[in-house]
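Next up is one chain by itself, shown in structure tokens, the form predicted on its own.
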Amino acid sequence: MNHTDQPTRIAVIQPRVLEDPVINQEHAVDLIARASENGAKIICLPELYRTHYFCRVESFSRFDLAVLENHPTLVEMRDLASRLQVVLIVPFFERVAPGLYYNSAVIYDADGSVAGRYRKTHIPDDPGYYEKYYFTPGDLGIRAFNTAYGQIAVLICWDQWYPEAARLAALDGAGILFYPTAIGWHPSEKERYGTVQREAWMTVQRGHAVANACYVAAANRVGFEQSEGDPAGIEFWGTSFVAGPQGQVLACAGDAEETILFADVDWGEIETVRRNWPFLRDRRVDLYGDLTRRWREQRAENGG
């Protein structure tokens, strides 16, 4: 794990996303520049920031939104990272070959080089979130990336519910887990379930921070999005936040307004917390083999 003498300021971008990818790209560049002007050294955009969340419906034509990694918008982000000397986490809908698409993120280091690539590992398939139609499960693994400002990991949205993913990233040396996200309420469910759903989302991620004594930063979008073939739409709940190594919320955005959220990461705090709460020391790795099974069906044989 990288350690620095001074805290590292990070920023998560919480935008309102429009239908026009060109406008969204220009807006993202502006927000990144503003984050840099305020001292941010690692900046994270939300999942699929260039477009409306198109997975609300299954549509053949929406595959046209996918881009190759040398797409001009990604080249622009690479050059921006170099010019501002910041680390940029840039999610995108990746086209690899005809019929092969991923929900991806590229991490540009402060000199514009590629510090790492990640492809979303866990792919949901729920009403309004038909991602299995669009995305192949990620094949690049879960790992930490060395950057100019410390070791970080990137996981994407549905990944944030899985403690196994967070643990693997932390075991590879990540001091900050970034979660680019697109999550919100179905209008018909908000009144009854909205509070519980959002609190569960925050709680599980704060738990990852505690269990791994690391920082967690979630970047979500805001606003109501609806399009043809999607009569209900989704209200994205924002609430982007950064949690510290004991799960404490260091900064949290609202649920309706665009925000650039800042927090300062104290790398030495990770060491301090892990000395006091030595979860990594006390793990019983000799007993965890069944975690590679989908379900432990032989419980009866073992007297369970």
Second form
2 protein chains.
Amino acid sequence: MNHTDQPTRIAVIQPRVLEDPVINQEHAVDLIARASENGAKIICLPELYRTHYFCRVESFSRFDLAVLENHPTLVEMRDLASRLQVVLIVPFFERVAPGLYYNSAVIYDADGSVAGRYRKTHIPDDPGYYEKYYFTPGDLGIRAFNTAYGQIAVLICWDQWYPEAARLAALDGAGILFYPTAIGWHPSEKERYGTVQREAWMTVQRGHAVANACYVAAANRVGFEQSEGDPAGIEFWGTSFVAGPQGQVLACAGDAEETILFADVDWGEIETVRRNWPFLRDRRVDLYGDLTRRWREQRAENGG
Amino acid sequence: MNHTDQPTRIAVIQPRVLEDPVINQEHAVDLIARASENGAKIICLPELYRTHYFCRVESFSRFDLAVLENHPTLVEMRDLASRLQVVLIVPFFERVAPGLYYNSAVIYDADGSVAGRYRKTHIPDDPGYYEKYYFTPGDLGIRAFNTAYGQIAVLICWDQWYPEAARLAALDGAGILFYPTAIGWHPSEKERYGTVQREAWMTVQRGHAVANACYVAAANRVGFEQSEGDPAGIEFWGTSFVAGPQGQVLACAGDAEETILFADVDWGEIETVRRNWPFLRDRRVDLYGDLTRRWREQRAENGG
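For comparison with the form predicted on its own, produce the structure of the form predicted together with another copy of the chain.
Below: every chain and molecule of the assembly, starting with the one above.
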């Protein structure tokens, strides 16, 4: 954890994503440059920012969108991090070998070196989010990474519903949890369930901020996306936000506008809140063993 | 988990607590009777409801307030549960032996039998909440209990800040997490920090509801309490509430008025939400082992 006197300005990028990955990449570079011009030192792109959210259908050909970590777009981001002297969180659809793909992010440090790599740990699968078809569950663990501007962790979208993931990141030293995200409303559900869904999404992440007395920053996209095989489409709800170590919303974007959202992270505030609310001191690690079970009734069934 | 077609009405009791335990007991009995008359089938009292919050100071003589589980006030509650055919969650300052005391709750089933016992797992200690002086950390684990009206868990106050506790209860089958509580503002802090503190307290618990797709019910007291050795006193913030399985606030009491707060628990809603948001399916139990560590940097220090 840093204990600098200076706050660190962070930015989360909330873009509208078009069909053409080349345009999306150019646009992301532009938004990052503008974030940097406005003082941001750690900048987070949303999940799979270069493409439409392709997991809407299970399609053989969409694996063509996956790239190796040495892909020119990632090299461009690495060089951008170095040139602007910023930390960049760059999600990408990672190809490792034929038949082996991940939902990943690379974290470039302010000198262009790789501060860390992350592969989405929790993979969803429900109608319109067919991610288990595309992505192998992450196998790099949940880690905090040292960067020039402080210790951070990256978790991706579905991970954000899991208190276990946030806790592991915090116990590894992360003071900010970044959540690149692609989440939206099914148009048929928005009117009836939309408010509750989005509120639940914010609440559980703000809860992670409280439970771990750390900052949480979620980067989502906006816009309606529709493609072959997906006539209903999906409306991404934006609402990118940054919460402070007591769960308070420090900054929040709208649900339809492209936004570069800024917040200032006060590393000393983490220390202050944790002294006042010393949750880490009192964790009953002797009683937490069953958190590694799928369901506790297995005790009885296994005679355990 | 129940899958009854009928919702179960629950009630949380938010009293003002006076100095005299006899009056507080009578008052609690009266409030329970009124909750029952209005259809409540599971009724939860707040933490240490019979006494002023005595942990404001470390005082030798205040251990006199502890009682054995066969104390007349607990027998009275047992008989009340049986007579009204309700499940009662009854917190008490438990004496087991000289020098061995817990912050406990007994859960009486609707026939007066003991459905479960719980001893506060996470014990706080910060200025004005000197609980480590009084209470041995709970040693009964975190369990769900079968009752006539469904599977529930009881956690107490400081436990509510721990996602681990909520998860263990949910993995044991609990559909409602009850949190008897005694939390308030230090008068000197209320103006500056009060709103953020109370909002954090609600947010983290609503987050447990989201992460586990279960109901959460918190029972707090109201009123200003002051005693010998505690001239500043403490203002309990009430705000007892019930949240549904997407974290939505179903009912919420004010911060100053005595209240019997009702909500209807729809057991089928838990199933519905968990089918739509299948968090339990995707838990990466293979990666959660470090949740039993105090701090993950111990890996390196221990060479692990």
